[in-house]
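The chain below stands alone, shown as structure tokens; this is the form predicted on its own.
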Amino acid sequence: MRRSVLGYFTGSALALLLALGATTFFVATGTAGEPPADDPATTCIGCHEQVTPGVVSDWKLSKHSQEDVSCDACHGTGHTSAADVDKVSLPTPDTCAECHEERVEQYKKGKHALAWAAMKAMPTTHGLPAAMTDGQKGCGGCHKIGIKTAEEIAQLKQEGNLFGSSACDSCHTRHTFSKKEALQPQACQTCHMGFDHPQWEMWSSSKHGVRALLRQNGTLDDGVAAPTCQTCHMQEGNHEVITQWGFLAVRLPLPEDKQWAADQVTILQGLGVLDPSGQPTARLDVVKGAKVARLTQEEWQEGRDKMIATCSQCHSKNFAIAELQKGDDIIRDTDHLMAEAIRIIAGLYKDGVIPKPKSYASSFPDLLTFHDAPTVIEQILFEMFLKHRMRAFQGAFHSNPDYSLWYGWSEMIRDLSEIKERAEEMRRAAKK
């Protein structure tokens, strides 16, 4: 196996095969000084079940393995030694393809696979530490899940970040490609969890979760019904992984009702989505590219047409849709909350009490800087709107009221009193 052979190859297993050298190739397949047995499989296992045993060990135990599919059908036959390890080849989603080209289709048409391309569209993961980015050592560790360009594999390759590049074993991870693995919602708690999206955290403390945890571990019924991560994003084994409200919870066309209509302008207005007249701006092909948001009424309730048809495989019809706009509602009034404290600090840049940078586009702040906001107050706003709104939202569509209210709606009412007392104060302190 030769999927992760160049970080593997350091240290005292590298000196061990550069003293034995070819013998030590041999021996393993076969009889010393004799030529390796024609088969890849057989040469790679020889040599690597010295170097990297776990990954032997995985791949005996995988599908992939019981269906004689060796080594070179994913990492190529340019690596056969020591001396070429930079011969390997590493899967993308298009060596899966080759085998599993429906799922792979539906995977390219989710969100998933635009990650990579959603990571590197925010204005402040070009102020991060590279190896928290293209290192995968912050944003980039998740999101390597998606689909990179070959230029961008040939740049990691050349920057030393050669690894991750294959996306479907973000779930399936190498090298037994466990289906049973990526059926459990644990395979989803690595990435869905924490500061802007705490899923896992509200997943598995609703009674959902609860449910199906006790089911995983035996106390209750394999029988039980008890949705998982997999139950509600990925129907009948569907890759295509995407929602209706999209990350931002933001959408088109907008809302009928007047005051939600205004305050989601003013929202896109400050994802610098809208220019200040309302009319669309660069940044929208960027929204569009990235799949974050859902553009046409259509779209939008296709998906909530498949999440009400889950939902009443336990539920009846009705009690879905009451829950499910119980979502919505939170939304609406969350944005009227979010839209309030935008327009204050809007309204500080227009009366020159804190200058408005000048990277921003419009007479908004914005809200994609995340930390790298300039000023406290436009990091409260920031955190309000990536770690608050995001909970009391999240909240409600995973059954989780304690997210929901303490974690989410009571942590932005206290955000808006904040940032109205220090707009007083700076008010006030300008006047001096």
Ligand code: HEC
Given for the second form:
Amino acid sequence: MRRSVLGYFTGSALALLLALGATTFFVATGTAGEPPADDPATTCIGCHEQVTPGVVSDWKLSKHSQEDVSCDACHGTGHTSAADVDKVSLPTPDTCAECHEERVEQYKKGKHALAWAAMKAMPTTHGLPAAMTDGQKGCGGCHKIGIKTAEEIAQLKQEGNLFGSSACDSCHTRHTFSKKEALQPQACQTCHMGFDHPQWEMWSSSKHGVRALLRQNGTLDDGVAAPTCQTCHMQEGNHEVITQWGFLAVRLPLPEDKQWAADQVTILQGLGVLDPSGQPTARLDVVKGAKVARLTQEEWQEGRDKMIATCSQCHSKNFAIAELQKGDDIIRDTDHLMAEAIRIIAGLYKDGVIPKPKSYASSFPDLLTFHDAPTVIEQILFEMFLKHRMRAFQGAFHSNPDYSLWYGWSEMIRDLSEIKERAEEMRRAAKK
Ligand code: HEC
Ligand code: HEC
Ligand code: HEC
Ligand code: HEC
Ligand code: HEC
Ligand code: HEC
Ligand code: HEC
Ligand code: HEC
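Next, give the form predicted together with heme C, keeping in mind that what was shown is the form predicted on its own.
Now the complete complex, all chains and molecules, led by this one.
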């Protein structure tokens, strides 16, 4: 290889390079006229072997390197020296689409693509420190998996946020872009954990996860059957990731069960999607645009059937149908607790016991205000919804008894008692 030329460029090569002025420096090789592919003065790889060695060594391990997909395929050729770093291009999913069109098309149909828009649509986003959103810390650190529009990227650049618009490096990370990495459940862990979506914790301590992790550490045979996140959510590598109930577990058309339908209406009112009289608000368009809920029974059933087929690789169909039905049942039962709690707080607004925040569109508590809810009782409602209701049903779908019961259902019962007791106290105090 032409590596030997590089022998001159170790140690303080970078300082030397910068001093020389990169573009004027040229080293001839054996092949007359052609610069070496890793000339440190003029080539991406040569110079970056000094500037960011970890990037180059990762790239060298990648399929891209084997297939001669080099730095310029994703970063362009606008920047060629230390003096013109601002001319570099940073990739977006459209850059990858030049070679991976099918994967990008699938991706665009799924929920990950909508993550940036969903974050931006939340009222709470605008009250947070900018670093927590556009700066890729907090919400933005996970929601950058969403695809941004060209305008959004331009706006972010103006604010000094150059990075984080590539989305596709979320599971197969740069610069190895390894399929092997993306197929491990840990690829999902950073984002699918914690407060309101602890799928990592639930799955990894379920029998599914325990087996998969024992397989991964070599205790169990490679061939042992154990589903990972990808088995159930990226069947056949499909990048269109979406579930039936979604994050918020709301659904249209409403369930047939009358009580459940009434409870879901109350939750939709709490989400500001329906107004107090049950009519759709402007937020319904957000729900549709961000695919927050499946909007037809057919669409919902199609996804459910696909999931049943997945479980049926290892379980009987009867077992699978019954287990998923129990998840639905738990949503119904938690919705009943939730609706009661929402109505109690709506009652406090109505009777003037606590002032309804001006920013709320309706006379219902706005669950999407998140932690910005102004009083303690409203904060308990927020946790009941976003933390405990989530755990109850997510735990059921992820076969984790402890999350479902103790971290989910049991906490909801406690939240509801606390809300009731505080509401009574507040009413008594208001009368005095
Ligand atoms: C002569 C040296 C040199 C060459 C040649 C070079 N780069 Fe760079 N590049 C740099 C330096 C220096 C930086 C800034 C590094 C830093 O901030 O730590 C940089 C930064 C970058 C960045 C990050 C951008 C940013 O804003 O921090 C990318 C991406 C990049 N280079 C890609 C390339 C590509 C692609 C090529 C070839 C087309 C290339 N580089 C050629 C020296 C070089
Ligand atoms: C398959 C596409 C692809 C290829 C090929 C590629 N990069 Fe990148 N690179 C990316 C992505 C994606 C990012 C993240 C951009 C962002 O966050 O906006 C990135 C970021 C970078 C950064 C900034 C990273 C950081 O963490 O600070 C540097 C420097 C860089 N690339 C250099 C290179 C060099 C040098 C090569 C060739 C050895 C190369 N890239 C090849 C896709 C690629
Ligand atoms: C110029 C064409 C080109 C571009 C642009 C490109 N790739 Fe690739 N990519 C390839 C080729 C060729 C392969 C190897 C064949 C294959 O596996 O499809 C590959 C393979 C991959 C693999 C599989 C690696 C493995 O371990 O098997 C991933 C993941 C990947 N690319 C992601 C990306 C992402 C993400 C981007 C954008 C940031 C991107 N690629 C941009 C051409 C490209
Ligand atoms: C640790 C990563 C992470 C952080 C931090 C995070 N989110 Fe999320 N967010 C996710 C994941 C993962 C989901 C999907 C969870 C699910 O479906 O169970 C999600 C779902 C959502 C949804 C629901 C979208 C839908 O279509 O149903 C909204 C809205 C949202 N997040 C907004 C925010 C806001 C606003 C913040 C900051 C206050 C935030 N997120 C912080 C990872 C994160
Ligand atoms: C949620 C995680 C995740 C994200 C985000 C993601 N991928 Fe993947 N990717 C995977 C998984 C898992 C595989 C392995 C699929 C398989 O073969 O079973 C994969 C494989 C690939 C491959 C390897 C070859 C192939 O087609 O199987 C390419 C190329 C690829 N992804 C491109 C992309 C592009 C482009 C994006 C952005 C639009 C993207 N990926 C975003 C998880 C992800
Ligand atoms: C055995 C299959 C299976 C495995 C393994 C699995 N899930 Fe799920 N997941 C489901 C089912 C079933 C649902 C509920 C689907 C519905 O809406 O009807 C679900 C729902 C979800 C949701 C939507 C909110 C919720 O929790 O109900 C997210 C996000 C999610 N899973 C992420 C993950 C992640 C991340 C992993 C790995 C840490 C994982 N899942 C492992 C089957 C699985
Ligand atoms: C960089 C953070 C990040 C990573 C990594 C990530 N996700 Fe997500 N995921 C999100 C966010 C954010 C959402 C919510 C998007 C929305 O609804 O707008 C989401 C949504 C989902 C949903 C859809 C839930 C619904 O509302 O229907 C599923 C399922 C899911 N992810 C599974 C996975 C799996 C499986 C992996 C790993 C292969 C993974 N995710 C990796 C951030 C991530
Ligand atoms: C790749 C194989 C595989 C897939 C796919 C799979 N499971 Fe499992 N599942 C297992 C294994 C193995 C066990 C552990 C059995 C035991 O405890 O003896 C298990 C255990 C369970 C358990 C715990 C109860 C019990 O019998 O031990 C539930 C509940 C469950 N699975 C539900 C599901 C559902 C629902 C799906 C689809 C969403 C699914 N599984 C998909 C392999 C799988």
